[in-house]
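Heads up, the chain below is alone and in the form predicted alone; it's given as C-alpha cells.
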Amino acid sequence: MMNPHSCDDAHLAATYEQTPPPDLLALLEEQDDFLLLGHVNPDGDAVGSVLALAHMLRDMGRTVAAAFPSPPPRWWTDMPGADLVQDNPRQAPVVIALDCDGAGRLAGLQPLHAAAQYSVEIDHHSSTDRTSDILYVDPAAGATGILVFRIIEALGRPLTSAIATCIYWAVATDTGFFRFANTSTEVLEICARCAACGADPHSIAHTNVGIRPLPHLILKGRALVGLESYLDGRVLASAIGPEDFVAAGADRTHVEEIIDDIRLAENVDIYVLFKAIDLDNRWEVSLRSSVVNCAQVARDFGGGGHAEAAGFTFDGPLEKGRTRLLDALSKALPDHHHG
C-alpha cells in the first residue's frame, strides 16, 4: 500500500499489469533530444500527458519540445510547463505521440513523428492502427497520464509538483473527474499520490468544470434546445452549425463537454453530437454510450476512441451522414433498451 504523505522517492509499493517496455525506457535514459506531439482537437489527457513527460525529460537535463496540431482548450496555459509547447516544432530524432489512437490523429505534424529516427506511440486507446517503432499501450488504462505514471516510477524519477500537475490534470479529466467506468483503484491511487506532491484537486476541478466561458455556455443552450429523439428514443442526438457559433461567438475550443451534458438524459443507449465550425460541411462526431461500443462504431467511420466514448469526422451535408450514422446504431443496438 502506497503512502500519500511521502514524495521522498517515486515509487509505489504497488505494482501493474502492464509496466512500460524496456526499449522505452532505454530510449529515454539514452536520447538527448526529443519532441512530445499530442492529438488533434487536445484534452486534458492528451495535453497533462505530453507535459508530464515533457517535465521529466527537461528535469533529466533533455533537450525537449512539445507540440499539438490544433490549439488546445483555453485551460492549457494553467498547466505548468505551457513554455514547452511551440506552434512549428522542429524535427527531432525522438518522436513521441501521446493519447492518439493512432499516428492520423497527429494530423499536420504526422510527418515529424513519421520521420523520427524513432518514432513512438504512448497510449490508452484500443486502436491495433500502430506503426511505431516502440508502443507502450495500455487500454484497461484509465488515462495516458497514468501510463506517464508508470514511467516516472520505473526510470526513479521524483515526482515533482509540476509533474503531479500534469498528470493528476490527464487522469482526472479523462475520468470525468472519476465519475466514468474507467475510474480503478489505480487510478485513485495516483491521484492521491499526486496530491500530496503538490497537485491542487480544486484548482484544477474549477479550471475544467467549475467555471465555463460564456461563448460555452450558450453554444450548449443551443446544442440542448436542437435536441432529438431517433429509433424509438434509444437514440439522442443534437447538431450545432456554423450559424450557432457565430450566434454564441464560439470557436471550436468552446465545444468540449457539451456531450457529456447531454448523456445526463436518462432512459437513452446513445448520445451524438454532430458539431461543424465552418461552411465547409466538415462535421465531427461525438457518441457517448455505455450499450454499444462507439470506438468500434467510430472506426467504422475512419474515426476511433474508447468503448464508451468515441468521435470520427465526415464531409457533406449533415442529414447524409446522421442517416448513415442511425442507420449503423440501429445495427449495434442490442435488443433490449438499457435505457
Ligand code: AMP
The other form holds:
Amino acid sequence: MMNPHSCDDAHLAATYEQTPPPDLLALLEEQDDFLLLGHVNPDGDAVGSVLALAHMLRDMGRTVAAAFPSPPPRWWTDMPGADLVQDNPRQAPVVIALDCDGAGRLAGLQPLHAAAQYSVEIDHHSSTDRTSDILYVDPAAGATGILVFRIIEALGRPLTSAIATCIYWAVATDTGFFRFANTSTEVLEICARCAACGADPHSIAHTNVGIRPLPHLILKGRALVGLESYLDGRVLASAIGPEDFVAAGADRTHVEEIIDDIRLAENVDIYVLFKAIDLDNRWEVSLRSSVVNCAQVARDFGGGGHAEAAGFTFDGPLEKGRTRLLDALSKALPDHHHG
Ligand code: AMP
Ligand code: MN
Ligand code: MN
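For the form predicted together with the named molecule instead of the form predicted alone, what are the coordinates?
Once more the chain from above appears, this time first in line as the rest of the complex follows.
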C-alpha cells in the first residue's frame, strides 16, 4: 500500500494561490553566484527561508552565501546550514532579499542588494515599496518559507532533510506553531510534507517554544508586570527600557515573542510592546491586533508588517511616542467614540 505521507509524493492536494514567476525560476536555473539576505533582527522565517533556498542552490552546484544585518537569536545554529552564513558577505551578481517588507529591512546590507546585477525580493509582507528587478511577493502566504517551498516544487528539486527542516522551522515559527490566523491548509500540508521528508516537529518546537533563555523569561516578566490599559481597556501596552535589559541580562535577541504572551490577554483589541535596548532613546514598537490593520498603522509611522502583526521605530521620549500611537489607534479602532 502506498504511504500517503511518503516523501516521494509528487504533489500536495492544496492548490497554490500563486506560483513562482517564470523570470525568477529562470534566474535560479541560469545564474551561478548568489547572495541571500534576511531582514534585520531575523526571526525563524527569515533564517529558515534564507537557509532553505541556500541549501537548494548549493545542492544545484551553485556558489551561494547567506547573511543577516544583525545576528539571529542563539537557536539558529541548530538550523542546518550555519556554514552558509557569513559575517561580511561580498557582492554577488544575484542578491535575493527574503522575508523583507521592502529592501529597507536589510539595514546595513541594503547596498549589496541595491548594487546587484539582479536584485530579487521573495516575501509575504504587503509593502508596495518594492525596488527589486524581480519580485515574488504573495501576502496571502503564511510565511516566506512557503514561497521557497513553492520554488523548490516548481524547479522539481528534492526536498532534502535539511531543506525540509528549514522550511518547517520558518513556517511553524511564523504561524506561532499553527495558532495564528495565517495557518492555512497549505501551511499544514507543506509542514506535513516537510515532516515526512525529515523535519522533526518535536525538536523544532522544543528549540523554539519549549525552552527559553533565562534572560528572555526575566525580560518577559518585567514586560508583563508593566502592562497598562488604555482607551477604555481596548489597548494593552507595556514598555521595556535599557534598565530592564540590564536587570534581565538580556540583549535584543531575547525580545522575540514577548508580545505573543501579551496578546493572550482577553477582551483587548490591540496589543503594544515598546522596546529600547540602548540609552540612545530609540524605541522599537510591536503591534498586534485582529481588529485594526496593524500594517497600516505601522506604515503611517514609517514601519511595516502584516495586518495582524506589525512594527515601527521612533526616537523618544517614550511618553510622546505612546501618546501619538494611542491617538492613531483611537482613530483606527472601529466604533470608538471620540471626545
Ligand atoms: P515584531 O513585532 O518585531 O515581531 O514584527 C512584526 C512584524 O512587523 C514583522 O513582520 C516585522 O517584519 C514587521 N516590522 C517590525 N518592525 C518593523 C519596522 N521597523 N519596519 C518595518 N517592518 C517592521
Ligand atoms: Mn520575519
Ligand atoms: Mn515572515
